[in-house]
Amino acid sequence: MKTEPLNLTPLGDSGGTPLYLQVKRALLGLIESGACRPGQSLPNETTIARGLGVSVGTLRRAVDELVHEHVLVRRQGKGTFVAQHNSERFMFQFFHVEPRADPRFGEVVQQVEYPTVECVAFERDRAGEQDTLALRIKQGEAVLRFENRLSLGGRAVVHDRIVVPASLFRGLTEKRLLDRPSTIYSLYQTEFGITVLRAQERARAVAADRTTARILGLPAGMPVLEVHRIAMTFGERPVEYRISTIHTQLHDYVSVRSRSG
């Protein structure tokens, strides 16, 4: 994607805020405003540093943090780019379920397996108490709810219940959801301008309810793992609340996955 010239203004006094954090905020502002779009490369370091009135070293420190936070990505020999949501990013940053290693084969690195996703429900609804707390919206505000079944190796493993504010995803229909060419987060980014940067997660052991039991083919009441995820965009704004119920008989929830797999 062609790099467009950026309108950069030298940074002023920010009341003692470290300079690299000011640079970081400036870059985030350019990305959030759309001046730097997903997949677009940034101008070279010297150009940005000169435009912001900082040293290249200060710029690099800010960029390093944004790379670590998956906002930017470095490509050797090509430059630094605004990160795009795709299947690879979804697998390594947001999907943490994988087949349990067979101890008979020692520490064998498992090949990454992309889940098969089926939408099993979609509706427009009103936010309940749990939704309002997670998404920081008003009680009764319009939301979209949809449920997915994720399968690995032909076995249903995850039941996702997803809620998003309707105001942020105007025009999202079940058809658009089903026809998406890539991941849900890629759809959010490319069609609605919502970039998921990170997620807060809490996990707990629960008994499978009747709906999850039916969708995953389990006996009702069977122990399962339930992960509550709040997906955040710029400014720590929540944009999605997801409850993932995971059948862990043959699969593990892995919080950190090596990219060498």
The other form holds:
2 protein chains.
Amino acid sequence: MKTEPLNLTPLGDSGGTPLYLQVKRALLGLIESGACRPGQSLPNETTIARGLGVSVGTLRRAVDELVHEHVLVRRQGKGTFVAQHNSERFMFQFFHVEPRADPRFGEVVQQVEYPTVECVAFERDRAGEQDTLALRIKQGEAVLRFENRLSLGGRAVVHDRIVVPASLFRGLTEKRLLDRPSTIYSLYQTEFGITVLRAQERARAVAADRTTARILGLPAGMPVLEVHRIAMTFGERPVEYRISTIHTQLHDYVSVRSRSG
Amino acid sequence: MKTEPLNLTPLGDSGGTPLYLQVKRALLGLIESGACRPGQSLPNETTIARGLGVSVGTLRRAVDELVHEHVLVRRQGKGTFVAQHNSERFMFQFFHVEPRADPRFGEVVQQVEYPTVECVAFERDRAGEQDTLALRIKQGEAVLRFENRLSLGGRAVVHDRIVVPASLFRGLTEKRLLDRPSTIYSLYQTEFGITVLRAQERARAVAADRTTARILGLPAGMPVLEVHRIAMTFGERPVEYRISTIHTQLHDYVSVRSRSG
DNA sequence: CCCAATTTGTTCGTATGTATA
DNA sequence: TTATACATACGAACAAATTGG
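Requested next: the structure of the form predicted in complex with the DNA (the form predicted alone having been shown above).
And the full complex, kicking off with our chain again.
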């Protein structure tokens, strides 16, 4: 949580791009390079602004956007921090399954329930065609595949099939996956220095295959929701490809959580 | 597109709420009340700011948020306008079906294709239990129900079952629904003064019932995606409840469209 | 084609309020 | 209480896009 003296070189003239965007990139660069680690605080606003040779207002605008993108977190009276992955963030930004509710779902804020996770498979493998396209890696490149079963209220609801490039996750074993204290994205961040910033998802309805049916405890052929997710880090680089199969008899897939108006 | 002299009374002291939020509410009130109609321009920033007795910066912050929420649209050199529903906005904000693409969907920006719409049913009815909960109306209140078939590339892909309170849409007939020149939300806005601002959606996989199977031309029992949407106007008031059944064999449900990083 | 008026976009600097330790 | 940090609010200057002459 300490404040290191950062290397804040004045910005180079970057053509016609607005100054606050240049500042944003500079900050992103500092974070991506590891000069500021997740959880650490940045220097205060006047210090950064002076270091970069811009006004406080310009810096604030850049920080505003990074806060909006969950890259930074501001706390009045305390400072500005590099965002850390925790279960709260995971539930809010990346977990899109909720118990079926009354249709006045806008009304009451649902109690969010963190799922129970079991690892049901883990293997080293080579990238197939789907993986190469999703992860932008070469055919046959080493990948890690693992599968999780997620339960809510004691019921198996989600079957995750996850594939990541082995090169980014050297030393990831089933044991380390099981022993993680927090969410999987927290593990990525803490143990491998990989920060998932956002994800793209596409959903479709399919008939449950035998494997998924067994894992979720439902008859094969039952309609289930299949969500394909590509998770990205800085520079829109894909780092994880995940196919989540969701048993949507008692739960829904909710794309965006409600906000204030 | 003309600039009427608006009734810009200075803000009343509203306790501890920040000034820019009070300004935001004042602007929302002006729009909701109909003093500024969709497509019309607002007075310029200095005029509004002076009218409300705030600085330009404070006004701009309020407008910033309203632009983010698609309530206002700013155009440099031209002015600030009350947002209008058109097909572009519909596709971007409310249409979540895309042809199945390579899994590098982050890569190429898909060509968006506006769907062909056919009305396959229209009736006056009374609200059932689901409708009362979703639309926050009383049991038995008059509603309009209609069903559309949406096609992409000549294939029937979506079956919409839409229900709206009849009280908000007096004079809506099947003919007017068919004759609309633009999107359905544009019709709501132009003909009935109802502006849909945002929507909440929940998705699940189900087996296609006979009606939907017939309309979409697929075997009954096939897994399809069922999306429940509540569309809201100002003050989070629900104005439309829609169940979209999507044939996801060649198309995906995409929750949020990609943005820049 | 250029000029001038209008409007939003960007940047600066400063002062004051509020939460935290 | 005090010091520090972010949050809000103000005002001013110049840049860039648009429109019409």
